[in-house]
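Given next, in structure tokens, is a single chain: the form predicted alone.
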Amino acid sequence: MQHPRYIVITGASSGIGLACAQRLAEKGHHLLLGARRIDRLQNFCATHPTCQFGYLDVTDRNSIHAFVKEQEVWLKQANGLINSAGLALGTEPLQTSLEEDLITMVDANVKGLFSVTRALLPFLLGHGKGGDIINIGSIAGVFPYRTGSVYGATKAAVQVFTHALRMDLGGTGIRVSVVEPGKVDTEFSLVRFHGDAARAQKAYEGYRPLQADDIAATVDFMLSQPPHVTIQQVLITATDQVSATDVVPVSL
């Protein structure tokens, strides 16, 4: 039985975020959530006595400060971050692609991790007891693909800031992990194709999508080991994918 943890969780309002608050709220957790939608939030929480939540967009710094700041007793206490906050943005090559979505990829998925990340270390070494923080990378970060030149380039740096704050992180007890996804049925391509609904599920149509579950799952996992053990990194897809754009549906 693992002992109740304090865990940050960013973009908590859905995806792969909110299956992270599920799981791990049905283990006893403590769990602080971030989000932008804070509707959904307060009516998880309402339903979940070990969680509570606070405004959280990671595109702006002002509101990570404020964050911080609304949420300093609390964070005290703080062992556990995951960095669940991110989306692309368009399918198209970069030549005809929006310069906005570009931007906001780059905000979100790289500054915005890194400045969360900044913002809790004071909290997570404060105590001197060790922790996690796990990223949320891609498949995308490993396996460039046409069209996703940005998006892969901010999952690649998710990677590589992974692994360096690991040795910076040497010695404190704290485990630094990156967890990179392939296609997971989630509002991730409602996101990416701007609102198009019908376009966006048929991005899983005709295959076995990784479900958000399967991520918490494996978030709680790299949790549960003992603290002299570390998952560094999973890549992790479903059977039917076998690329990063490749999907060859299993005939049993």
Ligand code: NAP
The other form holds:
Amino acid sequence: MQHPRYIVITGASSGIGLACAQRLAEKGHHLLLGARRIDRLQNFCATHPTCQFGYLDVTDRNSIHAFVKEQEVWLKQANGLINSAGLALGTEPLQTSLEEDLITMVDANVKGLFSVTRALLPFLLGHGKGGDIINIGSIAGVFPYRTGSVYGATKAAVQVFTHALRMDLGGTGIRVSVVEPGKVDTEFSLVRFHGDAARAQKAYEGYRPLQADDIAATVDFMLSQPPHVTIQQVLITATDQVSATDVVPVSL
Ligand code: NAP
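Starting from the form predicted alone shown above, please give the structure in the form predicted in complex with the named molecule.
Let us now look at the entire complex, which starts with that chain.
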């Protein structure tokens, strides 16, 4: 078995973050899980003894600092961070979009991810043994699409942040990477459509989307590389997804 790691996962209550937690816990890694729906994290940790959790709202600086303070002892061993907390809100062009949605996306996907990373860096650097930071970006940050201006821009920010942070951390042994998924069947669309379950369901109909565990498998593969190997950036889509928005179901 791989040496057990100590990995923080944000957005661990659902989707990609939860799938990463499941996969990495099964391998015996020690995990610290953060999200706002702590009932979900509590249920997960009840059946996964190497895991613990804390309330974390990445849009709230006080919450980030409280999370760090509460978990200080555990964090001294931290050698991994998976930033999965994030969201898209709305599918309107900017001119008819809700300002509140814009602010929330920027607060969570950009300011939240940056601030969580900054707050955890002293711990990741403290033991001097290297580690991993894996940010979940999006295909939307690579290939812009109509109605995706703000969401795409937040994910483009995640990509640039990733590559520049790698430079800041040069020589420390901390690998910094970004995973940029296409359509993944999670609660992402339910959130994006403000809780409209029927519409969210339709987003994954008529083709075979990625599942959250497909992304978790990629993250696990990246973490499992020997220390001299960094997979800097991964763009991953369903085979049926041929652009940021188009799907053409495989007909084999
Ligand atoms: P999801 O199932 O809706 O999960 C989103 C996670 O983010 C939840 O655990 C949620 O936890 C957390 N989160 C949202 N706002 C938060 C906040 N303010 N503070 C802390 N946690 C917060 O969606 P997902 O697909 O797994 O999304 C995970 C990441 O993948 C996001 O960054 C998303 O942009 C990216 N992504 C998704 C897709 C896709 O098609 N699904 C494609 C490309 C990229 P709580 O609500 O409990 O706080």
